[in-house]
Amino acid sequence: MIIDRRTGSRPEHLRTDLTSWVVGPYHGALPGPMRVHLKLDGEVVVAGVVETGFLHRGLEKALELHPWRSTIPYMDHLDPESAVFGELVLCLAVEEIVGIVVPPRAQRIRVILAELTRLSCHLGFIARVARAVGSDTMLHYVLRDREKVLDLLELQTGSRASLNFLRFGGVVADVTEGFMERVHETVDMLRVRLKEYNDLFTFNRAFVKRTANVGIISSEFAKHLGISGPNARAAGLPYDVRKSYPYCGYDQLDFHIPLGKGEGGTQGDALDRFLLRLREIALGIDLLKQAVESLPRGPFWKESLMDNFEVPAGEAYVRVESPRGMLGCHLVSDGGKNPSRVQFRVPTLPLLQAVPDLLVGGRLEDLPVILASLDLGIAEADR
């Protein structure tokens, strides 16, 4: 029992309310247009709820309403920063329903964009965990080197973000003059630059006790859910998607799964998700030497599907693993000019309905790095 020196006897109870908080639409700690509505006791949040919808495009519609050829450019637009692979799982899935086989040249040149692509997501996810932390020196640093990997694509496709390059059957150009020593030399630059980013950050106290044993994601919660990518690998699933349905010649070429280890905190908590995005650096920079060393010859795009190009009635489905996890692309044509209905799996949804969990217990300055760590894709999952 607790006693009042001053009084002799026991003080009332203490009674804490609780405190509703709404953070967003707009503001420094979201990923992009979101709100979140927030229950706290103290600094403690015990309830959380997520709504989204400010960026509401309809997208798939707009899909429907345009000629085949007409749709492409429209995937850039599913998931800006990496817009190469809103193209490549629609390409690939008019490619099925199709028939078309794809020549070995414009397979290599699409893994080559889409592991640069996935490089330059790495490194902005890496800027967003940086300014979660307040770290302006690491955000610096990342924001420098992704330049150099934008100005790759740049060189290739002639656009930084917006490409427009693929093609059903291939894409539009062969690889550029100087852009494969260029590609040597960025990667080159970026193994250098990893041991950077360990001393700013994996090796230092005050990151390791901000994201350690933070927004914890277990391998039956993220099965639960469908969580996948790097969040689900980080939890400990070997779930990629160009290991399980290898395409675009993936399966030619050799690499491993990274997985989270736990170290410094808890095996799928927002430091491991960090770690395995380093992880996924070097495997993107060992894939883009293979590629580049193994790029066959021949054509770059079936110039018979220059002219007339029709799809008939058919029904095809194919996923793509795209830097946020398992992009699927669900394709119905009844023959005509434009596609009869589209429909996309994104990686974010799952995660957005795992963030109210992630956040109960936890406390209010640890929900930037959450969703920071969690890599969401606002434009994706309002599309």
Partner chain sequence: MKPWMSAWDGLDVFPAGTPEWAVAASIVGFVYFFVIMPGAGFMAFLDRKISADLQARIGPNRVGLAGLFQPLADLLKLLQKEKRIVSGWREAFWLGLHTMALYSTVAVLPLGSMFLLVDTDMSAFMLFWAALILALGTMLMGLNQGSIPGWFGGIRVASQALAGAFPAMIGMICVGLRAGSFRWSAVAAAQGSSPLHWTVFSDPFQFIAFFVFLASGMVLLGISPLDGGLSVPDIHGGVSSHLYGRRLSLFRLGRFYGFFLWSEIAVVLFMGAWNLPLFVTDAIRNYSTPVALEAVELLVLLVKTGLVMLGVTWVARANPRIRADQITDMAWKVLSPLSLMALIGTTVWMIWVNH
Second form
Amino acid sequence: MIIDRRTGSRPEHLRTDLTSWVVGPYHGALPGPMRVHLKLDGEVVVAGVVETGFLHRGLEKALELHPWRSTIPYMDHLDPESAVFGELVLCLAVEEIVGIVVPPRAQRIRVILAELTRLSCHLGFIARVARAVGSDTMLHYVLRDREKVLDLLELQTGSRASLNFLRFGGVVADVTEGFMERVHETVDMLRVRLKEYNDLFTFNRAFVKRTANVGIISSEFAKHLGISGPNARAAGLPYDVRKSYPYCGYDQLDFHIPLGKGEGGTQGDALDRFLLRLREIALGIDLLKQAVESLPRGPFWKESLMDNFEVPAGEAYVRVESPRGMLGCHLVSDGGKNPSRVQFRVPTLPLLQAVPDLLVGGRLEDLPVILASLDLGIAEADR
Amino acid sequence: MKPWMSAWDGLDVFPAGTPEWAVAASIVGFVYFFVIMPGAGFMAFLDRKISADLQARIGPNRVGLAGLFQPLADLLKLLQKEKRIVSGWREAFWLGLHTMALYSTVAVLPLGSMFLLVDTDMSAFMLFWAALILALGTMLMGLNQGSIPGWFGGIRVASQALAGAFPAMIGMICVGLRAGSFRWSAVAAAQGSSPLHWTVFSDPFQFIAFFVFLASGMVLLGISPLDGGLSVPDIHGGVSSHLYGRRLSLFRLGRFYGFFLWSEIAVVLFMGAWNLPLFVTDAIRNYSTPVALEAVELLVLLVKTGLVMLGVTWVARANPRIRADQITDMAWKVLSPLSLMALIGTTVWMIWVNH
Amino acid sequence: MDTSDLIPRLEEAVPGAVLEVRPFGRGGEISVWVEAKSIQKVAQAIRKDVDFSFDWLENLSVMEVDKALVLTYFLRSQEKGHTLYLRVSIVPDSPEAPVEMLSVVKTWPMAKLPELEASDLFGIRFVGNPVPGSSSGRFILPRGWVGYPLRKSYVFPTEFLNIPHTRPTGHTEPDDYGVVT
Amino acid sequence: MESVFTSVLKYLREVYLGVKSILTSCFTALPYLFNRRSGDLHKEVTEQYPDPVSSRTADDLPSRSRGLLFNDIDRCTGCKACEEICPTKCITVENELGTEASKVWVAVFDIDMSRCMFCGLCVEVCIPQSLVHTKEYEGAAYYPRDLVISFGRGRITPEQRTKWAAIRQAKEAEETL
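And the form predicted in complex with its partner chain, for comparison with the form predicted alone?
Below is the whole assembly, all chains and molecules, this chain first.
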């Protein structure tokens, strides 16, 4: 005899109800500690709410408590996967306030490190999408190639992820011998591997079926929420901070920005975001080749600034193109020993606002694919 | 001796007076302990080794020579993780479910010319009754967990079982048409030992029927490339998400058994069951006992099954998974029409070619 | 069409709102100080303006400058690429008290999460942008957290939900971390 | 409405494309099975860590690799520059006056490796360059307190302190003569 739990009596007619399920904060499908409250009608997602804050560690408060010289290592932990961009944005902000002109060789070394970190971040993205779609083989191939890129970073800076290699006014040390040849080798190897990824994965009908028309970000929706970076370019918006606000000598390198064309599905779906990352890896390969060949001579650091480093009162807002989007830093200094206020414009925040709208209408199995295809950096969203 | 047990006469292992139930029980016990358990162990090792090689990894190499005893180590590890033996109706219910999911098909297995446990006219169709019980058991196990991932896993397994059953049956009927009857011995007899005489290569429609049969088996039992009910990324294991210790090892054995059952039947139906070249059978018959002949036949059968299983694992490892609803769409919209096409094609081929 | 041409047009649209125009840092950008209570009208005026349609709130940054909370709206128009920095300053009654502020979510939807973050870390209640779901009004910080961390006057708590952060004194042998309190 | 023939053709093409792409993926992964790939691709990439076969032992890490810290106490002048700049405050230095005015006896020099983030700032500011990064990366311990590495010369007893003070005065008296 069926008793209706709410009313406690026999129900007049049997009815179906929505399943509510809380996914997180620790779950295989999530790119980081976040919580998604799902309302499911059978397998179809009806409503979703995203809850974050699990990785809040008070980075901006910590920066206010440290002298200028000890803030750089903290910047690696803004987004651990693309560490150098945190350092870069803080150094550019400080250099704008103090008015230091960074020597061209140091700028070029910064560009090389930035592009290498972008490659490793995009390869990490492809590995996550492969795992979300269920192909462990692709995951292992991609992580194997990512190791080669991380070895390069370790050769140059001494650490694979948190580099701590940039200083206000330049970089810590010059290029180690043998670094240039290793970059050429790794870059050529990656070009060959891109073909292998395409054979194994990109044109696989199962993968296309799993990602086409899933989690569609149209260009209006991207403009509506201010989404930037590869996810916006996949939707067709030609934003790239390297082109609109050139920094570190990017205007001397000629490169075009790839845009999503909507092959195999509508423009701006998960497949487009994946294909765009592949094109950005190819673009990164060309950029690295140009940057390495035309490395200018000269000092790598504007005389040793580190001992009694003072930043006069002032403020600056600087933008940088990180692998996840436009990373901005609003730095305010009151002339004291510590920075007065450091605030970051983070590319993942608008994406977190967009996730509920992307999930609705999709099925439960699309949740990992959508979350992986957005390349959410939870560490930088919670700061 | 019942007619459907007549095949055992050749095996003069049992003394004359033993009752039938004792013979059946001993055969089922023998099959379980000496064919399925070692098969499961070896195939689990081979599957992990092949996947490791495919993915540029090392794979198990700790236990025994090149990791050969790794499955044994896994089994012992899982068994000792048992919290405490919880008696009561829930445990009994679960064990009942699991035996239903695992052992309902042992009686149906054809394992050689003299090792046919049930060899009736409709024995090939018993396979479906058994496979559906297997799927039903897995579904109930998922719903029994009382957790949302388990619930979703169970429902997906049920939807896939429905979708996979139809094309599999049609695929099998094509074989029955060619062999003239659905008796295991007749099906085996209709095929020769050399690949040219296998059903698969006898005519193009049988070739399509083979792949349809294999694919729909994967859909029906949720085997690795099409395992919507056990998908890891979103419902972290689905039916097996809350199993641990003894139950997990039994569940894994159940998953393997489903896979082994279907590929073994595919070999018997399509790939020249256990037929040995004539001179080999004559030689063994003259010089040694029928049990040896049966052993050689069983070996050939198991080797072919292993190859089929490795082929399926290779496809599973190299490709991404598709969604559960896409699996059922594929079953209804692709496998079913293909199986019907194969059925019509076989009949036309037999009438047109044989006369 | 430099952004400075926008200022006179803004003054007629919202009389008395623009307080002051000052350069922003070294970059040649200008920052426009606006009254707190007319921020929504100014936002609508800027968004609707034909030549300057600032439809992208790139960044919302809050800082504490000697007891006043200064909100900086970094605006950008996606077609023409102009940038404008709006500044609003509000003074809370006491260093620890929350303060009210009008929300601009209606004009720029991407302001939702930065405003929620500012409400959690700086104690600014945005009218019209409530914290979804949690009744405790906390978005990033755990429920029941006391105080607003990014304020200069913030004192680090020694315990949370009456669980002390440091070990009570009086122990003789060192703990796992080798610390004898 | 497209004719039945074109929709059937589209359906068959879809099935054909699906099977072909599944097979291309399979045959791309196949060479790994028989180690036929070119270059260093074919060998396994993962390594069993404790086995000696592991290629990444400490000696072939790059020269700048930042491992556990080591301080050569003889060259260390106890200037506490590293203590100030360390972001996570994990270096504690305590000095005592040595036998001569110029000599400093570094009594305690502890680095709490469980809190160190290997940023390398301390090595950068160390003037006598006594504090360096080794290539050692195995920092596992049973208790966090075991991770506190100490390089100090050890605390001195009050008697030693008075004795050394006497020696210092004697030396100063000699120089003033």
